[in-house]
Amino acid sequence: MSVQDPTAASPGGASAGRVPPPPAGGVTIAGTGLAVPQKRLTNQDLERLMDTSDEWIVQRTGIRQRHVCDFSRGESTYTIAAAALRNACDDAKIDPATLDLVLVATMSMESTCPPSACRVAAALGTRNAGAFDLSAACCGFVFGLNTAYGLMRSGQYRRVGLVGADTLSRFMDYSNAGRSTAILFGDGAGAAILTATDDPTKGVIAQAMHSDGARFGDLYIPEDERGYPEGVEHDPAMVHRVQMNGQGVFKFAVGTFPDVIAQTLDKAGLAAGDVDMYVCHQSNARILDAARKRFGLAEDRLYVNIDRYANTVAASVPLCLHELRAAGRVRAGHKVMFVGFGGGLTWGTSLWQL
């Protein structure tokens, strides 16, 4: 009795039920689109609802204005991450039923079942597309190109969705209980079509990912009583709302922010000249001059829309990432760094190949 070898081909010449080894080539963004709330709220509507300036928010931030949703119209973290991929979609000129794999990056989903990616991929009619969100705050959409990148390259997906949305403005208070995270935060999305391509050159060149779990309590959403660092005591006015120590994220994001980015150099063996454009979160105006400033960066390559959107969380990346692509600043030939760091709290990096 002789045992036949499982991995061996099958008699017409094909491997039944093998799969077939990774792919020689890469992975490149054919689009990108990005989508925000109609509703825009400027320093000066903040001035009306809270003891705030213009001036002060500012000088402390560089935030103007940012966009938010309204519920009562229907709009979520769905609905935009939604018409943000498809908007990405034309852009690449794909019809979303061909994508193989739907992420969305969030950390305001609607619900935890179904995740929010499921219903992005039934709004745009993916069929039996794998769909699942990804959650690591202001780091999601970073985390998530290189999770995309990486099951990308297994050769099981060429054509795959990524999307980076929230709307936090449900969990602020816009009193002057909540105004020192009130005026940080606005909802948005931006997505990215990213497909599989011949070209080996074309893909992540570096990436790093980390978190720090012990120091979550710099920046969390309290559930319920449950949902506190220890030693603070439950308050009903903070579920649901942003909890932040913002003198502590400061100093996070001002160490961890420059320190990531020179490890990823390091680890693609380039200088900081080397890279045609750095895409970071945007949190703050003076965290980004102060990381710039650090690497010697003329102001071009390390660029910032926070005055008109503020911190959008997972979509902060996208959105600089659409504007970028729309105005020919990143193409094609470029190498493109893109940083995240927030709560979790999280940092990390993913380094292109464009």
Contents of the next structure:
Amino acid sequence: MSVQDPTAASPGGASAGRVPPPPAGGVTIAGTGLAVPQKRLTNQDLERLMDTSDEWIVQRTGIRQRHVCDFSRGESTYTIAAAALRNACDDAKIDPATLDLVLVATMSMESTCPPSACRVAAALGTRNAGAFDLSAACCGFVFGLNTAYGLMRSGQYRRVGLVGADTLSRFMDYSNAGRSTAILFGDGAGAAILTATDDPTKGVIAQAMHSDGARFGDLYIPEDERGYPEGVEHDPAMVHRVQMNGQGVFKFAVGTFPDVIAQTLDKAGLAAGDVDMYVCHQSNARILDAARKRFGLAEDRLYVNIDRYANTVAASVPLCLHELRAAGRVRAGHKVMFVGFGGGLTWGTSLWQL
Ligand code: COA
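So the form predicted on its own is up there; where is the form predicted in complex with coenzyme A (COA)?
Full assembly next; the chain just shown is listed first.
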């Protein structure tokens, strides 16, 4: 890393010195990275574990395989999050020790305390940086983009490592009883390095963040008797297992996901075709396809990689982002809309000028 690099934070973070005035500049995505566990679980593997078929899964969801952690070998959310963030730092050509802040969007942190972000920061030698987890289920990375952008525009953070990482395989039942959810989810992590820039045109053009907690019962993971929606009795067999109203979530997503895109375009004064790429949470290929068709977008404008990773919760958006950047399909000058929706229920966007 160059010592003269103007985007570099002072050691220990920009907040360690005097509070600078809010900058006139913007924020840019300087690097991205991903990490998935080595172990793959294909639809054919699932056929051997439960009463399902490759045909059923592909038709209903578009998923062909997913990666899952081998927890017995020490893999977990923070290890893949750290690997993704290290890759993103390499891509941005920065030393991880110069990050001001490490944010990990996840709903599968190792434990209530410490935050996984602190272990990620320690693994990268970023011990003095602020670090915290951001829990917003499948919206985590998108809400994280808006959170990081706001903090950076305050002028007190100039270099932020944002990770989306989840390991929902830990909450799956790979038997017949769990077949309606076990086929859907995979483990993974994706990361982005956000850096302050003098160019004021770079950064968030418009954003939206919404929730409806009254509908949490459509998608939840109970930990004890307090974790159930009204009318559902505590059942030890449900503890630490994803509970999902598949059709309810499907209907919510098919309606709300395109609506929030339309709302964000409206705020920005843009038409759907003005956005170069839509980087959306990967929950189901049919949901993504319906949204793309509603806006009359060509297939290459709304990226889909659910076939290879399944639904990786907070990791799905940065996994897409990294693949698109690596392929040169998302680059400086582009307008990119990030879209999330999922448990909570939550939904939102972050529309960027790169
Ligand atoms: N393999 C084969 N059959 C299965 C199955 C599996 N893995 N899981 C469920 N089935 C069966 C059901 O038991 C049911 O059988 P029945 O008709 O004999 O009762 C049948 O398939 C249809 O089940 P249903 O739940 O109505 O299927 P669906 O068409 O709604 O598809 C989902 C199920 C989960 C794929 C779909 O509802 C979905 O994608 N929902 C959104 C989920 C989501 O995106 N969650 C994350 C949000 S971030």
